[in-house]
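The chain below stands alone and is given as structure tokens, in the form predicted on its own.
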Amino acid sequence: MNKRSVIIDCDPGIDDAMALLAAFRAPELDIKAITPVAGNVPLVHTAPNALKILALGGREDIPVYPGADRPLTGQAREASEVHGADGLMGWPMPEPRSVLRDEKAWDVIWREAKALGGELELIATGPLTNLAIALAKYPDLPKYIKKLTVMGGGACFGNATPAAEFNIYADPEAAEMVFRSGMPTALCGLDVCHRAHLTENEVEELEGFGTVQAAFCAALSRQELSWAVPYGTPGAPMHDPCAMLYAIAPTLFTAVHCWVGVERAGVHTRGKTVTDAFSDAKRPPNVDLVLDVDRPRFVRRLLALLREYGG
């Protein structure tokens, strides 16, 4: 199999922690990097995940290279009371080996995107901080992306405000830079990560693996089952999995080409994403919008790729 070169921009956060360790066993995937960015919890609980995520992983040689420690304007966002104040519940995870390196999350972006020559792709779990201050620095950066996903947004509802996303909502400026920036961006947002779900018997056969990891992951889905209850949803909502499988193979998702946008200024509604997929207004397409999922076959392909923990 020919993999994909990749870069994980994330926050971890317990969906990234389980994104990633669902990403260290996909064949398809080469990751180059983990750039981490605050968002869930600050840069200093993020970066310092990332490194014990790749030590219980088994993927100590994937380099971490940390970004921005807060967003473009405004004031920082985090959602620790989901994350615990670490970011990862408080579980105890292995000490790494590896350290953060010096060089700037942007600047490997770049660096990377260039020396592959347009065969890069991006995932992105948290805001979008690092990638707007990389098409900042360099403007040439979105013709040598092959491909960015974006777990962020919704079409129909928000979690951090009735309108807005988190990671949207964390860094809104960053998330219109990147979505006007012309790379090729498919937005895997609250509305299909609701119906990419584990239930609780899911979560149970997933613990059944009997690692480490598993019990990792069972315990991170308990979290987000105690947090599906108000929103309707029959399952624990798999955030940052469900981008990171979408990244993984597409074939399993719905999406349609439309316009989306992001509200920065209205006083209820900033952090919104505006999708335009069934409007009168027909604004030009620049975002792919995940809105479904084949919910059996993204359960079974998120366990496969957890199970080879025990292999």
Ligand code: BDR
Contents of the next structure:
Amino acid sequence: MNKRSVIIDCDPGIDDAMALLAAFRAPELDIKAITPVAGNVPLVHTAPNALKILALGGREDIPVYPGADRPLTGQAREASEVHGADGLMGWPMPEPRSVLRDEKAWDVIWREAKALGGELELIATGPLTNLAIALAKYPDLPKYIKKLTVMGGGACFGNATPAAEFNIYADPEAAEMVFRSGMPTALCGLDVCHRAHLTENEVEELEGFGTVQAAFCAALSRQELSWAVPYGTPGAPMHDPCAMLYAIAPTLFTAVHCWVGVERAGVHTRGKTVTDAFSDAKRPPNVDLVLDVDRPRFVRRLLALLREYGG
Ligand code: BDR
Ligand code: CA
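Write the structure block of the form predicted in complex with the ligand for the protein whose form predicted on its own appears above.
Entire complex below, previous chain first.
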């Protein structure tokens, strides 16, 4: 199989961790780098967490280049009430043998994009600050990016506020820059991520693999489930694994090509992704907005990737 070259920009984060563990075993992906950003918890945690997840997944060959420790403007937001103070629920992770690299995330994105001559894909499962800085520093970056897949936003509802999803709310200015950049972009928002859920039975099946990786993923799925109860989702929403599976296997999903913008001024709506998906479709489309998933096939593929650790 021809592997696709990707950089994963993330803020681990429990569901980032599960997405990464799945990605490490996907034969479709050649992961060139991981570029952590501040998000679910500060960068002093998300960057070392990336190393710990690589150690857990047996992939310490992948280099980690930290990026931004704060959003482009305004105060940093975090979600430690969901992810724990360390971002990984205090789960006992293996001691990493690899170390953080000195080169900055945005410089690595540019370097790899240029070297691959337009073949690099980006997968972003955190606030979009690193990507926005890369765009500001290297204005011709978009022509070297084959595809960007983002977990963020939502057409219909929010989770950080009633209107806004966390990754976009954490840096709305960065998100707007990215969506306006011209990079071919797919957006997996809360709409599809809540459809891409794991039921309690499926979490038990995962736990039954009997590996340390599966035990971790089952525990973090149960943590996600407890936060999903107010939404009435019949299982644990797989936010970042959903975007990762879209990047790996887009044919499992349904998307509409439409305009998406980010509200940056609203009193109640700052950080909301405003979409043209359910309106008059008069604005020029800039995003593939992913709205639905073949859930049974999604679950089978996600569990098959995690089963690769044994069990
Ligand atoms: C997103 O925000 C974070 O809490 C998760 O890691 C995910 O990327 C869900 O809104
Ligand atoms: Ca995340």
